[in-house]
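Given next, in structure tokens, is a single chain: the form predicted alone.
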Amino acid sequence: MTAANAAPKSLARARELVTPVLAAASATLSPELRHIVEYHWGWVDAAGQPQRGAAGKMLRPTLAMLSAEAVGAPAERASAAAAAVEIIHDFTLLHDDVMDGDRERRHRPTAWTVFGVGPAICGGDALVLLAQRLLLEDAGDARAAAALALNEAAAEVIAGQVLDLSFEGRFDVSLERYLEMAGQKTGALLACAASIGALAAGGPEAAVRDLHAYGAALGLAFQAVDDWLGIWGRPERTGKPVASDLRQRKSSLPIVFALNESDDAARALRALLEDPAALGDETSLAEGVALLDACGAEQRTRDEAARQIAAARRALARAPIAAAARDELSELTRFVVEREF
């Protein structure tokens, strides 16, 4: 990783923060639960015994350690916000895996594949309660409030999730329609994390207003990123296989932004998509790839992540906010769009 794109700071200071946070929390579980859910967290292996390693970035967290920092409130006002957000975004991890099929995330094997299915369902739905009372466990409006706010984002992420799984095998999927899928699947988790720590701190209103923009915008951004990563990126840096999305054929944005071309290009890619039989060699992979860039997918996607960008700069300036926070957030937004590009 170059200077220009290093991890922000304030990534590893979130973690300092949240890490016990989740460790006193998973405390709590089952034993087969804390396996299933420390495992997955990178902290055990498949037998139990502790490693290192595996963890995911931290950006929620730290999106709701910055937005407490931002309204005035220390870092550890949002703990408990912090890693309750963190502990949804699992929660959707383990059952994205099952649904998906996917068999490795952060270069290991999914929890799915070495506890069985129904385990870590089980996994994921006990993260959804234990999100829920971390933030209730102390009385007050303020952490009330809090937890509503994450109980709305969960219940759209989950809306974004079966309207994502409605495009499976579907290849007229609008950018209108995909977009609202992504702000719903991405954009509602990291709006709220971008808000809930100000809104734990008790915030001004048109703080947490502007901040929750912020995030969704950030949030679409972010997804953009990673579908293009889907295509383009490198498997040792996303621990998946080249052109992945293409390969389990998704209604990824750069499928979706070349398919709704009526060109050649477009007319072949979803020729090749029809086809059961292509997609799994390294041949037609290539043809497939070939086929989005010269449909200007590549690009496009590149410039959508711009546009969100562009439009979470603007939340962020009009926000009555910190300015060293507001500093942060900036840092972290620039390392969220060019992690890969």
The other form holds:
There are 2 protein chains.
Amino acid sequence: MTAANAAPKSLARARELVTPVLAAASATLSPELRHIVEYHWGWVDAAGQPQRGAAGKMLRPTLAMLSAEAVGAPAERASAAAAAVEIIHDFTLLHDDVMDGDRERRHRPTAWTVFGVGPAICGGDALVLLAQRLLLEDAGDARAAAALALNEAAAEVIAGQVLDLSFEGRFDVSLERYLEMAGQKTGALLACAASIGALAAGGPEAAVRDLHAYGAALGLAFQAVDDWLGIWGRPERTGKPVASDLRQRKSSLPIVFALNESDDAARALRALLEDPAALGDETSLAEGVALLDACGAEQRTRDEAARQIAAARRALARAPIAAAARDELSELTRFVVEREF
Amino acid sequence: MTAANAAPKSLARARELVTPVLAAASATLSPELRHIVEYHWGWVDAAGQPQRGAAGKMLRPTLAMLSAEAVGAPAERASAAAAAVEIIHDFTLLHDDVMDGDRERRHRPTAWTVFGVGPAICGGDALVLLAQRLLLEDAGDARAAAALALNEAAAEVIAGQVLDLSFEGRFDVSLERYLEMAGQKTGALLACAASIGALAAGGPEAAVRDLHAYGAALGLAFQAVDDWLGIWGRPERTGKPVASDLRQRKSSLPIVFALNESDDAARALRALLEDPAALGDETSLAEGVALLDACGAEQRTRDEAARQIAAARRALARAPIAAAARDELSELTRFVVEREF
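Please supply the coordinates for the form predicted in complex with a further copy of the same chain, as a counterpart to the form predicted alone shown previously.
Below: every chain and molecule of the assembly, starting with the one above.
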């Protein structure tokens, strides 16, 4: 068994599986689009020179690969699907960075700051089409089903993103709306990733369904942990400033929990969030964090994460799947949600 | 036979065919996304209230419908494909308006000015996924082939758009590069539209190929006409200011023709385009148009349009298709390229 903070071997195995598929896919793009996409992947620098990768963790391809193995298929069976879910994830990152005006990702300038807003939007557009094409060109009877499953998940991510955008500057977001948004924006693609390998391999319906439920809960757990880290995470670990989400006045889970309370602490927190002059310095941020704590938001966020982790583990336990894949998924779950938490 | 300036009946027939498919498709979106999409279609206003449509001409659905009829299939056989090509067209318009900062389309404020840049990007993203889904959910063996054909055409449009963006502020675009861009940005989707109905209906390969060639040439003809209108079109007909493309310093076909000449007029035109103080008033614009004329750009643009129209007509003449559909496509060709030209 791997220690909770060591990267599971399955991540490296998935990276090896999908890297050639990603390389072949980006080679079909026009030179301009290929540059944008491979820059975003950390394969080349702004001048187009090869660079040692600053790529993502490959969480989604790993889920896709393990879900094929879970129904007794070889990892190769999921290679197109695994690459396609990663490409959809990258499409959403490219567009989100434009929409949110984020200038840095994975410690590098974001694509739009290097290539401009228009080309970065085009880069995302090219990726969403590429992901669909990989599945349509994939061999096997299940290709249309897999293409449809990924299409629906991507559409949910977009719906979640537009909902999230609508939360900006509002401090009356209900817990229900927040969970709907997180389920769409984070849960849907993880649910798809965790089941698409089984789907593409023609695995039994019950396995596909339970793996889907596992991924959805894992996504909500991941988001709750991320939101916890966005307030209480240590900057040297998260790479973000102290109380980052409070600074940005983001309707993250702890803030939604707190603002749905009706006590004095909640009222004081709302006043801070609505005051444009507040939350700019360490004293004001510390006050905000203290108010969140007073509302019980820290514990409730931890509880929500624990609830979703338990749901993910239950779905995994009941899924009719191979023992080895279950163990690797279980290890991956720990890695994803037990980040310094 | 319809007069050149009267709208062919096939356009109205296609509108009737696809409107229910579009309505059912947008009803599957989240309320926020549906509002953006139906606003863009001219079905609702900024407040979400029903509005009498300011929708597009339905050129692409008409081509798709006629291409199914061309191989002896009923129009209904192409309804999903016809709606899907229109949706892809709308996706490109939504994103192009963001990238180009255009504030008006079809005499209404563009979606991003009403809903914001982020939601407008999401609206486009939702449409590209919706178009693919319509074809994946469509009945019949050919659905994957049709989905793939549309996917490839959309990818070409993106490649063309990113190339077009790279032309901005450059006055050294070769004719070859310009035609590559126009072929991708305008030709690819018309080629797909003109053949996807035949493809979805399982029509003979030769018909699909010739209809594809017809659409590609029609697209280049359409673009040449549009570029002619962008300089010499009458404002009361085009809805754009006099010499609009010159004003915007756009590398359109006449300007590319002129700048690839090496005479005095070409040098003087380049000096005007490179002078930020020029092309802002009627005198300066009239001077620019006179220089274009002196370079022979007006006649060469007309010649290029005529060449592509002839290529489209030849492809249509040799295609092994039904006579009625050929007549309607021929009528549509006239309507598209003989706009006050």
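Source: prediction; values computed, not measured. Numbering follows the first chain given and starts at 1. Throughout, rigid core stands for the largest set of C-alpha atoms superposing within 1.5 Å between the two forms.
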| property | result |
| --- | --- |
| Large Cα move at residue 283 between the two forms, threshold 2 Å, rigid core | yes |
